[in-house]
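In structure tokens, the next block holds one chain alone, the form predicted on its own.
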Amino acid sequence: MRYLEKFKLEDLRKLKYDVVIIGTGIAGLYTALCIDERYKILLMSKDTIETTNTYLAQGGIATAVDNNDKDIFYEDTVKAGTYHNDIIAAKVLIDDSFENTQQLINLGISFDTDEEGNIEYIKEGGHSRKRILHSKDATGREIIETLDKRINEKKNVTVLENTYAIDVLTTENTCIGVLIKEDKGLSAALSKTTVIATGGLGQVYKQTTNSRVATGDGLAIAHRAGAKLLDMEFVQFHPTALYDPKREDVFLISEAVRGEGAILRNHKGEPFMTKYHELRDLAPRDVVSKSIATELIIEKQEHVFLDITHRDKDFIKKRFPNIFTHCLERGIDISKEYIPVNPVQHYIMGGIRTDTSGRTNINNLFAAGEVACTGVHGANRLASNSLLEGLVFAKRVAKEINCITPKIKRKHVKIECDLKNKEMKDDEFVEAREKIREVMKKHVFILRKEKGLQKALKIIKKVKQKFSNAKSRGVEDYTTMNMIAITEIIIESALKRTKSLGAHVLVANKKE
């Protein structure tokens, strides 16, 4: 199905812009920010424009410290990706982290600083030396709401919130806008150029970190168009989610707080890292979680502990105050107890394909942030690089924009799509997606087995079948479409590879 909605583009309403970036976490705010103003830019937030990833993340932001640090640096996000990294986008990451770390400091963005005050770096998993800049343990809400202030300033930018994009308009293999849900119905923001940001899909998953908007919309809507789709068997799950098996939303511990020495912890007492990596507590996030996921199966336990208690109560509380509060207000004092946690979904490694431009096949049509695969991650994320990669290539992308966009001629097309759909009632959409976290929580988690992913497949393309011709009446109808299409495409990803690697890890079958 190429569109999800029924539409005549010559009688809908269109708004005209140069260019249209979908998603406003840091990726979307930044590519918007270094566009020449002399371009008129929409920028689209399914929600508000704080609703985000990059506004959840705690930890902080990676950068080369220093020109001597470029090479560790690099070696550093390689391993972690256990070799599987695209070698050009890993060196550009690394290559122009300082310029654009320093260019947000530059925004108004304030990272933590030492007594005398120069930047504060720390240590995070998988890293060789400190060099993670941080805001307290809120650095993308520090981000997000600076550039949100700088994006105001901006004459040449449109925000519009609470705005759904249904599907990316494209003719002859080129992308010309987006069809896009308001609240006056159904409009076409066309564009010269259209840059698709919308962070992940944590939300396919019973349990996630992510933004309750993270549903993989932008997966989506690019597959939809013919784009390609890359890695996508390689989902990253954070090791310290906090357990509270009474609450549905989840809250993450960041890593930062074992880069501040927190020790993992099986219910004996034992700190277990010791047993599975050199690095302990410290190693790479797919090493950790799967150890884990090991102990939890060892001791039949729903959880595993953290523990910090060994560091001074006045330091935890400058250092992660909201982590701190969060757990007290659960009934937890960090600084005496240890955490319960266990890990959960956090993020994808694949994505649309693009390369580091963010171009993708389709002509005119541009990706940036965690909906990206440039391969800079490989089979699994240098903890840090998530924020670093927003940057980098978003920048790479409005450069590419600036240079293209005076070439680009608009061009009367007549673009339609006639739909016979069947209605469908809102509790069969509820639980369709309840059926697909479940199947994913169960058979497409951290361990997965071969037979486990073949019946996972069997009930999603049953699901798929069921809404082959379903009526979206909505954004939560759209939504609901665009899980059961990534999902299908992450299962089948990972049944293709038929080995581990990095955040894909097999596990034999027990026999029958």
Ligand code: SIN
Given for the second form:
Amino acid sequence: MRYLEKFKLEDLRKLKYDVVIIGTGIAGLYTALCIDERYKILLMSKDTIETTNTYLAQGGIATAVDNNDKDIFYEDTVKAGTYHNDIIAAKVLIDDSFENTQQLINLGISFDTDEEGNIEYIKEGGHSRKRILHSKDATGREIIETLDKRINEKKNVTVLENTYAIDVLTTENTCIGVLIKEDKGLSAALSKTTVIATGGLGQVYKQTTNSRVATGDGLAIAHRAGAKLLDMEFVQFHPTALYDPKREDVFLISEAVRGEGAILRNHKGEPFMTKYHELRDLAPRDVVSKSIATELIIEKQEHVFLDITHRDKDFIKKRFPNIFTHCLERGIDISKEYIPVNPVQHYIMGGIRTDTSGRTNINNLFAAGEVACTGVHGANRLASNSLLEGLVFAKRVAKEINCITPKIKRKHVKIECDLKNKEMKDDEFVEAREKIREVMKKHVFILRKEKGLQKALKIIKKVKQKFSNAKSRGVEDYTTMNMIAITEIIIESALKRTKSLGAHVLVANKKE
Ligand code: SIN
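Mind sharing the form predicted together with the named molecule? What's above is the form predicted on its own.
Below is the whole assembly, all chains and molecules, this chain first.
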């Protein structure tokens, strides 16, 4: 299916821009800020500008702290990525890190400083030194609120909230804009260049740290248009979400808490990470999640504990004000009690294949941020490298757009899509979403079995078949269609990778 909706381009209301950016996380906003002011930009958000994964990021943003750190940071990144990383992209990430994080400071973002007013770098898993900039435990919020202010000052940027990108419009392998759904109905946002910066896909899992809008839309849109997706089997699971079986929403306990000395303990109170990795609680994230998953099987439990009780209460309150307050509201004083935690979906290393300028294999279509696969993360992302990737490659996308836009001539073409739409019952889309989440949790989680993946694929293919001609009645339905498409790709990619690597962990099938 090339498009999700029936339309005739010539009949649609048309908006004309030089650049359309889909998504308002760090990658979308920073791209818009780095594009020349002479270009007219449309910045679209499916929800509000703040409803993004970036906004929820607690820990921070990594950077090479000086020239001597570049090689060490590079080695940490590729080691965490199990050496599956794109070497050139990873080098770019690190080489460009300092300049871009400085730029954030110039834009007004306030990172925590020590008593002398110097930036206070912290450490997280897999980093061999302190190099993470942070704003207490709400770094993403600080970034988005500040970038949002800067965007509002730009006369060349139009922001449309509650506007859904159904598909990118393409002709002869060239993107010419976006088919969009607003309250008023369908429109076409025609553009010389288009940037997909829609973030991740966490909502295909039952439990995720991701925002409610992270449903893999950008990935599905790109895939339908013929863009290459890569490394989709590498889903990252964050080791420490607050465990609460009574609640569906997930609250993250930042890795920075382990960075400040917190220790994972099992139900016997043992600091079990000593058994699994020399870096113990600060091992790369895939190792920690896998170790917890193993420990849960050994103990037949659903959670482990995170212990920061040895740190001073005032320190904890000052360093982690949101986490402290949130846990207290849920009855846990983290300065005195262990925090029950379990791993949940957090990030996707794979995505739309791009080069180091964010170009996809479709002309004039770019991708940046979590939705893109520059290859920097390899098979497992190093902590706090996600905001950095969004930042560094957004700047490079903007640079390329500034360079090519004057040379692009708009194409006046006829595009239409005539679907044989099958009416679905009201609850069928809801049931499909629930099925996807159940299957992903059961078969495509941390420890994967070939048989489980095969079962998952069979179920998803059945769902896909049922919805093959389905008529979407609105955003929720388009989203469901996207989730079906993306889960199929994740499972197929996982089945193709027949050996464990990084976050893709295969365990033996049980004997029947
Ligand atoms: C965290 O704060 O633990 C998340 C940071 C990240 O995903 O890099």
